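In structure tokens, the next block holds one chain alone, the form predicted alone.
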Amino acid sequence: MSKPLVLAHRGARSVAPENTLAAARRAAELGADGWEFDVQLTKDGELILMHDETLARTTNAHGAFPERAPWRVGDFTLDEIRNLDAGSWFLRDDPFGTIRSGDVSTEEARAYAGERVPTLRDALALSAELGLWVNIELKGTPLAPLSPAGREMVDKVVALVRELGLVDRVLVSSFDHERIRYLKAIAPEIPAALLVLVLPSDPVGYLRGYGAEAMNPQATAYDREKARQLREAGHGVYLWTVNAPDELARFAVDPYVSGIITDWPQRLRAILGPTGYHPGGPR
């Protein structure tokens, strides 16, 4: 039985500021096979890593641009975002309690000050250097028609993945399934996944209706029978976000789970043992 992939959620964000290159490096150091991160468009059409619709939570935008609340990502240019500090908040908020517990030293946390918001190019280049597999989540609105911005995002992601020669190292996912349909229409060679809160009644039929290779369901709604159907039909199943040790242990031995997205890749690697990653796209 093949082992599920260990995918660090927004990087190893339990021990580093999420969606940064520092989080990717820590993921690699902790034995992750890859990492999942979120992509959004800036005002001037550049692709950056950012989960929230605004810059407020994970940067110092409120201090750098006090007059521009609520600091929506799409209201700022890449140059403006590049100058923000995307690391100091981790020391201030200690989001997973790892500084308080001693898993991250205060010295380490202080070193994250000044960490920048990476571009997608930055993230993919570092991933290739580190040998990490990548799940690129395209942020978008579910159940909405494909917007011009959505089309632009997909076009630019496809162009960059092709330029860098990383087709066999990426999985592009989204809750906006129309973006995935469009991606598969223009780049059938790039593996894609549908993000879902609940597995649909006919998971294989639904997935194939969009041309995707994999489905990424929320772990709390995992349905083993539907996962079996997907896996036996040749599709991947990537669960998010699994953090509790008992849940990690349960899913680690489930033959229908292709990969586990977790904020604690170190916990999952300790359960699984040596890496099970092999290049070649979703499995």
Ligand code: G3P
Second form
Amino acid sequence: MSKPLVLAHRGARSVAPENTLAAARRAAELGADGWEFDVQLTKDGELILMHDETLARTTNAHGAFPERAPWRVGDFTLDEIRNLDAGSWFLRDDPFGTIRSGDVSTEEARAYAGERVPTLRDALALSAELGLWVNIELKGTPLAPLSPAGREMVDKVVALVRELGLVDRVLVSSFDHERIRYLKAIAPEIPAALLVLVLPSDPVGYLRGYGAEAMNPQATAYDREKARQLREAGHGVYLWTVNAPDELARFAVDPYVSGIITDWPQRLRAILGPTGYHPGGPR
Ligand code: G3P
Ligand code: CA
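Form predicted alone done; form predicted in complex with this ligand now:
Every component of the complex follows; first up is the chain already shown.
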């Protein structure tokens, strides 16, 4: 039985500021096979890593640009964003209590100050260097028609993945399924996944309707029979976001789970044992 991939959610975000290069480095150090991160377009059309629609929670944008609330990502240029501090909030907020528990030393947390918001190019280049598999989540609007911004985002992601020669290392996913349909139309060689809250009644038919290789369901709505159908039809099933030790242990031995996206890759690696990812395998 093949083991599921250990995928660090937004990097190893339980021990480092999410969606940063530091979080990718920690993921690699903790034995993750890969990492998931979120991509958005800046005002001037650059691709950066950011989860929220605004810069408020994970950067010092409020201090740097006090007049520009609510600090929407798309209202800022890359030059403006790249000067922000995307690391100090981790020490201030201790979002997973790992500084309080001593899992992250105060010294280590202080060193995150000044961490930058990475571009997609930065993130992919570091992933290749670290040997990490990459799940690129395209942030968009679920159930909406393909927008010009959606098309622009997909065009730029495809161009970069091809330029860097990372087709075997990536899985592109989105809740905006029209972006995935468009991606598969222009780049059938790039693996793609549909993000879903709940698996549809005919998961294989639905997935194939978009030309995608995998489906990424929310773990709380996991349906083993539908996952079996997907896996036996040759598709991938990547669950998000699994953190509780008992849930990690349960999914770790489920033969229909291809990968588990977790804020705690260290926990899942401890359950699974040594790493098993090789470029090109498992979907
Ligand atoms: O890609 C799975 C998961 O990351 C989707 O939810 O809100 O963490 O981006 P979110
Ligand atoms: Ca995400």
